[in-house]
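Just one chain follows, in the form predicted on its own, and it is written as structure tokens.
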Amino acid sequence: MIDSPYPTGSEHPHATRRGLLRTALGASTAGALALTGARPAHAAPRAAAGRTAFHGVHQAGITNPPPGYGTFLALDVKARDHKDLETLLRTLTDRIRFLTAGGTPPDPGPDAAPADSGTLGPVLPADELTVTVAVGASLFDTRYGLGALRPRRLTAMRPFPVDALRPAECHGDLSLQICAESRDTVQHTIRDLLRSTHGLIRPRWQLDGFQNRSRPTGAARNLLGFKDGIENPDTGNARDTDALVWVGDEPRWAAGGSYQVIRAIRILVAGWDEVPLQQQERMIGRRKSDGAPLGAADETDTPDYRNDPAGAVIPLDSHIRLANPRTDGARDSRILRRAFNYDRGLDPDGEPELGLAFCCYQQDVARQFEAVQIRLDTEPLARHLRPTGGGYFYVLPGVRDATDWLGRTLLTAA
């Protein structure tokens, strides 16, 4: 068993409303920007246009393509017991299938108040919906007697050399990574589920995301004003997802999830803007009006470090040639890559909070994650960035059909 890292059980330090949904969390450097050059991850089957299917072996939200919108949002739960913490998760289990499919809310009539907010009309858009719902370590203390079915590898997240950590965007119990095509889908949905379980949890920090549009093809971009997640996992190759994102040699319960890590990665754009621009590619790596790696003619083209031993042309403290060295040691820290911007407006100082909300899955965040990241500590681009929050999180396996529900497992085995 591990005792919680805070103080009186689930009473967490400054995890005060007002304070939590103006939290903005981050990114972190390791493979934040990750222009690292293999080819983008392949679309999951869908279940249906606008919908993606939300039962399934493993939970939605992690192979299939990043939509336009994404909000991280941790929880500190607040169930009394053992009995309150099922009647939490089936209640997220239920308000998550409903709004993912999308449809027209109950009508419980003019003398109650309404079933929803109303804020998408009448009838639910599906819009691409997940939500994805992942434990964190401090669930596991001794509230819910859970402390021995922890997974093994899940921890509270570690500092690095480049971090300006801020103890209210770190950790939680429960984590949502909630997605759609439009902002308004996420917060619908994010004041749906704050409703729906009133009493049971607390939010604790908040992080919206957005999606630049690709300009002209190929990977978006972001605020560095470089093509963003070229490299990741092929998510439509099983022998890919098996050896680096599902997790199979954990407590029976937890089989089918995977270890998730959000960051926060503020970038110093007002510094970084003033940077020559031949400066700026060899700290990435990759051309900037195309996203190529240095020396090659397009964005998804391998950076040949074989025939560059040297860095004369793609710099060995480079972000790219670091995060993906292309050896056979490094081989198995791929991680699969589900990144946002964002934009918390002016700081105190009237420079812009602006950044990167990076998201990865994994097996194994030490041989994975943490191990990119010792590679990224010392890189020349770190000076322009600052990750000040985030949290490691485990992810429940898959509801598997109508009748099931999130951390049934997990309870179970408890």
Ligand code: HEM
Second form
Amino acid sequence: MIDSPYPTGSEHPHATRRGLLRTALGASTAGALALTGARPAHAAPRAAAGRTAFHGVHQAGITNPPPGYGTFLALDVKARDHKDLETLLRTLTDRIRFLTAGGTPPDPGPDAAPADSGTLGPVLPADELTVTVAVGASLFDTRYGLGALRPRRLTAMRPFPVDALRPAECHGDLSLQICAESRDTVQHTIRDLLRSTHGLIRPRWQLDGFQNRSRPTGAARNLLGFKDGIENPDTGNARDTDALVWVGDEPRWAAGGSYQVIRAIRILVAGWDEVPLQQQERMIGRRKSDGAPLGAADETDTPDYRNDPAGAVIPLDSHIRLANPRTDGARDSRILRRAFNYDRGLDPDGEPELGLAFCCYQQDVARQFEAVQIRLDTEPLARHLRPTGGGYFYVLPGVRDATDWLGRTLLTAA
Ligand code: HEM
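Go ahead and give the structure of the form predicted in complex with the ligand, now that the form predicted on its own is out.
Entire complex below, previous chain first.
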């Protein structure tokens, strides 16, 4: 039996999230539902998580709904030269292709070390596993002769006034976003990938995330206790994803990729928990109980800013209003958020280190994430948040078929 964080009868936390669900239901076939992992709230509970396709024009792990667990792993590349780097990317491709499909690892016999750690048993479940591979700006330094091929808008993550960054938890040559329905699948995957690329990479930082259950229905909750991920671009609408998420040729090898922003944002829960409810709701702009915009009936209702120009109902400095003021001018700064909660235990002062493993995808970090973050720099909620790490990365184009490999277009253009 698959270890799922959602017990029989409970719904996947994001099953009813607006944009992501539209992706699944838009195709209106059982196949599409199986592919995305989403299902309607009233569907029968599934017995086992399925398989998310690995091959495609774009990598998986961006437009499909986030499953129960997600880890962000940043790596430094230790490959000696261009050829070694190709070996690294080909090896990652082979392992990810195998692990995301699930199946029986080869048996090298009792005199050899086992091919697999065995932590998932003799047959690996697919478990909606996705591994999304992205490159950081530092990979385009002088080491591998890739300087002229750096994606045009890829830079190192810039600091913001709210930040308290820990240098050891920032940046990286590569990022791996590893998502699955079960924690042990994520952990097994990390162990497998590190073993098979030993000597070619060195892990730099890791951020382990999870989704809370959807309670009572609808979107799951973040560790402020508010529903999160209600509003997102419509991932089932190619016009939205082409305008906001996927990158064209800049340069040509990069077509089909996307810019990824990862931020470890600690929530200072001791202070937050003492804030009166009404104030919490005015900081977010939504009701805590059911996620509806203030003054509206349901979490899926659109906030009515036009009839509230002075912010009497939803304050002008509330999180949702600053993040997406819904003006024509702000339309192209929308981002595709795909966040998880994190819990790193206690800090040295005995305070819980909880937060949001914020992740978003976009076409242009300055036009989208940074524009939103700059609007949020002055929000009252910022007093309760402390970003401690993360980075900017470029998600490589998808792997088209069994002969293709991650980064092929980049390395063959060099
Ligand atoms: C710990 C940090 C954060 C927390 C706890 C948080 C929480 C929330 C909550 C509760 C919502 C309302 C529900 C929803 O529409 O999904 C929301 C919406 C949103 N947040 Fe955040 N957020 C955080 C950080 C950020 C950051 C860093 C950004 C981008 C720079 C961001 C951008 C957005 C956007 C774009 C929306 C949707 C607004 C809309 O379209 O109405 N958030 N967030």
